[in-house]
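In structure tokens, one chain follows: the form predicted on its own.
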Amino acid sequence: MVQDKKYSLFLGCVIPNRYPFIEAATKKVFQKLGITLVDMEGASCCPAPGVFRGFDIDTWLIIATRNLTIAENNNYDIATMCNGCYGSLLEADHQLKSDVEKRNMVNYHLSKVNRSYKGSIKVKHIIEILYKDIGLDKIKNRVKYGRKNKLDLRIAVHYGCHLLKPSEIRPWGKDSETPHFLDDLVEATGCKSINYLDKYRCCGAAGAVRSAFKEISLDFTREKLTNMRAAGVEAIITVCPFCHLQFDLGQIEINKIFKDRIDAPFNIPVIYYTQLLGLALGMNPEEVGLIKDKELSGVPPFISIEPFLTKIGEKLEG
């Protein structure tokens, strides 16, 4: 197993504000795998590529690069937990490494706050770190459950757009079109990744569509959920908090807005990948943020995790 490896952890906005248990689960899982995630003090919004970049590319680039310089000062590559943050920081880093004029412009503005971009680090999604830096075999060797005692749940994997595209600057190569790496990581936990119609389709939230055109956004999600349910899945696995929000809170919204267009209300548990991996590594549900105080309302997770926890209990007891 990788030992004493360190990465600069970029939190982004949605995880600290909506899903702090994703941060907790990720830190605990990486620690168990021998990896230290170092805080990026003073980091800001990435900023969101579908919003800031749509209005002013230079402002987006300067803010994104300021975040990159924090990781450079840490002297560790960036680990992101969000597809949007990953896309924003990766694409900013790529642009500055390939465009001297843009790099000079950005460094001119950063000099006003005593910062300078050097291009000395890489931007990685935690899924890339798990799949490429640690590797499937090492993860499988740490999973606690054998053939007769494993999670063995039917999982719908959702990749999300920014994790895969634009493919020419992503690390997946030809696998960006019909990837299987997240399916492999899910199956390393002892679960089954189930194929379903339009598996690689957008969740519906991206590019500020959720904010500007809520019903159109949710109609995308409704169709994906319909296909997932038709495939008989027991949970949805995400690797992006905004996709997570769209499937989690989105199910509640869809059950109201499209109640006349769906056969029955949706209630598919939504789990972030490191929560699932944490369970497979022997952590209890509370450690990975899967236990919610029953008195709390109006806070995530919005869709009950209880069916997922019940099935886990049944699998492991059996």
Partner chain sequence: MLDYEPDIITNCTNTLVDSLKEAGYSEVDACIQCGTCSGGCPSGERTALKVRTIMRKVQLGIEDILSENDIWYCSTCYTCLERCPRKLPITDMIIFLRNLAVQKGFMLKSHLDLCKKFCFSGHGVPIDDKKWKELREFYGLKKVPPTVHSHEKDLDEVKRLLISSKFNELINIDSEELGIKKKVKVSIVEETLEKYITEEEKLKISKI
Given for the second form:
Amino acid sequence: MVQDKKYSLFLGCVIPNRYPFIEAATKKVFQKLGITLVDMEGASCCPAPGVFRGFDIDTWLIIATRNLTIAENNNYDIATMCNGCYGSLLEADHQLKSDVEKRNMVNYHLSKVNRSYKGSIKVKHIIEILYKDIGLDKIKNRVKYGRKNKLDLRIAVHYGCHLLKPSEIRPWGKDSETPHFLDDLVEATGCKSINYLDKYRCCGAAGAVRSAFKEISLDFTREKLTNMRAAGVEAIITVCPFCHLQFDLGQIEINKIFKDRIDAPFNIPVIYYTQLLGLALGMNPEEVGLIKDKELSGVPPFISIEPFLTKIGEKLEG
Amino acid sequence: MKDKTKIGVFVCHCGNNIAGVIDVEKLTEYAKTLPNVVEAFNYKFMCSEIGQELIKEKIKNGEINRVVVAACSPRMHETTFRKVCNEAGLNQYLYEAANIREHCTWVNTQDTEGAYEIAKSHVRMAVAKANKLEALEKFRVQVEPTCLVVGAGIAGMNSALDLSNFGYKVYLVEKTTTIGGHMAQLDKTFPTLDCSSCVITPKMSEVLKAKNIELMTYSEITNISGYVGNFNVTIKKKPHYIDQEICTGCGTCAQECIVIAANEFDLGMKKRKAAYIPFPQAVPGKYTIDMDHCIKCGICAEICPVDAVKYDDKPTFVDIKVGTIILSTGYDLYDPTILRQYGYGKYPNVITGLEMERLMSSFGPTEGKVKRRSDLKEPSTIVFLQCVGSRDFTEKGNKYCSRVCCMYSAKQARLFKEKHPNANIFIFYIDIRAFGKGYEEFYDSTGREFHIKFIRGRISEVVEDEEHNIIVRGEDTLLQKLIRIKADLLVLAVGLEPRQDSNKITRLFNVQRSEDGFLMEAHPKLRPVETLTDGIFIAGAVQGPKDIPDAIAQAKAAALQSALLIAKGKVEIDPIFSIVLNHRCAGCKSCISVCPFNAISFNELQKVAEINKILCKGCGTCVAACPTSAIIQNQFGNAQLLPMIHNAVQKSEKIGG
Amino acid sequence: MLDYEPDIITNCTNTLVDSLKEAGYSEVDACIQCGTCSGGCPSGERTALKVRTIMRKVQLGIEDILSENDIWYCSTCYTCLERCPRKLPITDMIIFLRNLAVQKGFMLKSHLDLCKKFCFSGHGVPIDDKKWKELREFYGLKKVPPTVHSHEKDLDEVKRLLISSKFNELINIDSEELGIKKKVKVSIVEETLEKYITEEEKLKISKI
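Could you please show the structure of the form predicted together with the partner chain, as a counterpart to the form predicted on its own just displayed?
Let us now look at the entire complex, which starts with that chain.
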């Protein structure tokens, strides 16, 4: 039996090893919402659904299933903070639940390390937990700020591809082209989700593109940033660390590589959704990881979040 | 003393078709200024119930006694407005149309000023004519409760059976020795893959057994006269040289016959004897001797157990009278020999779609095993080429799409692949047209399940190697790369064509052909199974390429139209015909030679021309041809036309407005 | 001199279609080349990747696609898969084509490096600098995350699985290099293979 209000937290790679403030913020925010996130001891890379799966599908499936078995042993459904991990684990779980041959193949390999897949847990993105399990109304009720002093920032929402697609095995209903659940969640905090051209398009990071063809990958991002800037946004909200990295570090890289192809350098603050939600719930910036370690160099956030924090401060004072 | 002429003019907006181009209010005001116009109105859709009521009300109140509707072409709504007059108690021939849509706004969308001037002159002319219209009465003729169906393929058979089920006598005339048509030659039918024989042979026996159907195979129509409801038809029954009444169909004659000829049913790929039936399930299953090949050796006559052989058999002629006629003479297949680049007729392993069909048929020349003509080996790579002779605007081909070839090739490819999973099948196409119920799904399955490769591109040429393999040369236009495939067999998906003897049919039955050569329907949308000759209907591929369901649907519609006439028992004839003024006729017979409807005869006694008012369609050709102005045409006489012309050439200002 | 290299398809084969079929993607010949996939492909806007062309080449067995970069330009955004009117799992097919390319030895160096990183650390993006540990600490987290980074035993498991699926061979890493002794592997294989094939076990698995 899966117990209530506890999830196995799947960290993946980018969050714990590059963007730890996402891990910190999410854990704290979920705690505040009464949900305990239990660590999955010994989990590995998911492995990545585009890149690693592109090398060898069977190996990808075996390693992903090993991660699933850790959560099965915990006996809690999986919560992921990364679209890529979500894609991999969800796809693997779906394949094994629907294909006996594959399940036998994977279990054969897993038996060598004394593991076996049972199919006893579900894989969820934290956004699904927030939107479907907790619900928009409950979140709105918990938001600290009222009508007068609300966050009220102009936000560019970026869903990320693997959160939405393939839609057949995702919980968002039939419309994978123009969903609005994340906009709803952002607006629940008091911010305004701004429509911008090609909002649902890919950030360009995934599928082994960033690792092999960085310039091509960043060109996706450049286009998105241009559209976001044209819409006059004050921050980008992400729900995936790889998209997050692509927008955060990506802006620095784009400002260099595409110097001649952009009107002006980009500097749009990139915020992970739980950080924003935390603020709305009344947590301070420090609690949700919205401060920068000034002593370390070459660590995120690469784009200054100061303007974002200043604006938040102004809104709340006003 | 006649009532004073009171004309009502009704201007239709036709949505934006008319009102979007010209000022209908201004036109209405203008109409009021014309002679004897007492009322003028405009409305969004005159043909609608509200529009019709508006006219009726004015007639009933006695405000008007002539109606001019300025709207669309009379071909569209003449009947509608005539009926309106009739229902309101006004003689329907006191209505006149001013076509300000097709003849004005549709062709002058940019020039609104000019269009308005044209509309004005149309209305002016119509009013001028309306002033001179005369009340006329329709007249009626009896309809013979019998029908002639020409051609006993799947369409003709269905028409005949439906009419027979209505209880009407049907003469079903078939040129060949068996009914069934092309469908009897098919192996299976798309998209359900029903066995064609299993579908059609029970129908064939139903036709044979139907007590209201008089079946005449191996027969042709030689003469036809008369008119709707009363056609006199002469049928020539060709000699079978075997008495059809006596023949039991035992087949001894064919067994013993020593002369071998090519079987037409199998497109020459199978042999038959001079004494033959085309295929075992032929209906009626009686034997015929092919006198082009028979050497009159006498063996069959000697051996026939019932003494049915008659070497001196002669054609007989039967005269019948029918009320209606359905033409369902079907189609011919395009002969690809002329497309030299595809090597048909030159390379043994290039065949047509219908030949493929016979090869796939269990009772075909190879008993269902597809084999190459060159070495009788089963092919493992087959290439199909679509649109052979179709969608071809050169003088070698036909412009139209033949509608069935995409599907029959997909069907043949799939059936072959079902039996030979390792075969490689390529279909070269320009566009795939899978428009019917279940067709797209069928087309999808050919790729999804059977891995038949569709290559977008038309093969440009083929050559043959020393083993008679066919090397096709084309382009995969999707990859923009040239492609060469060595095929064991090339199947040309030939299109459907009008029958070679279509001209004979059109002359005999006085029906028209459309540009593609197929018989023309009376209206492409509203009257799809009627011809311009009353009482003659068309069904199946004689009207244009059709698949089986469409052919049957049209056949059933034609049967119903036919039955409608017969059920009424009488038919109303429009009184728009021409009349000869005997005192002016010089007996020159010019009119007789120009009449396209054979409606004029010569009265030898009085030495004048006589017009059959039923056959006359009021085309006016004779009126123009008559050197002594002895012919006048109802509603289109000088009395009506001269004022129209007069008004057409006058400047509008002079008339007023 | 003729300097034009003729580019003619002379050998249409089913090799690629058959490989895809074996992997469970049997429907590639249902592609009607409508171009919906390439039309909305964000990568196709800036690279040589034309998804429709890839599908076409698969249909005709043109294997150039395995040695060319095009299939690696796909960011796996799944837009094509979502919109395909024939419901073909296009993105998954491209991923499988990448597998075929790797099997034939076509792999970009950066991807090979990534694989090696994963094989040795269990993470595609591992902690490879002490600043990352300090950063974690800054945000109040344990220096080392509770992943394979904290558990040697689990990393060992991952490595054994990579060896079991022969992934190490695919990228030319010896199992000894990964620190896994071959002997152990063999004994485990024999033991579990037997277990795997018992009917009882099969029944148990299929009941899940």
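Positions refer to the first chain, counted from 1. Here the rigid core means the biggest group of C-alpha atoms that line up within 1.5 Å when the two forms are laid on top of each other. Owing to the predicted nature of the structure, the values given are computational and were not obtained by experimental measurement.
Taking the rigid core as the reference frame, tell me whether Glu41 has a CA displacement of 2 angstroms or more between these two forms.
Glu41 C-alpha, core-superposed: shift of less than 2 Å.
Quick one: how many Å does the C-alpha of Leu296 shift between these two forms once the rigid core is superposed?
Between its two positions, the C-alpha of Leu296 lies 3.1 Å apart after core fitting.
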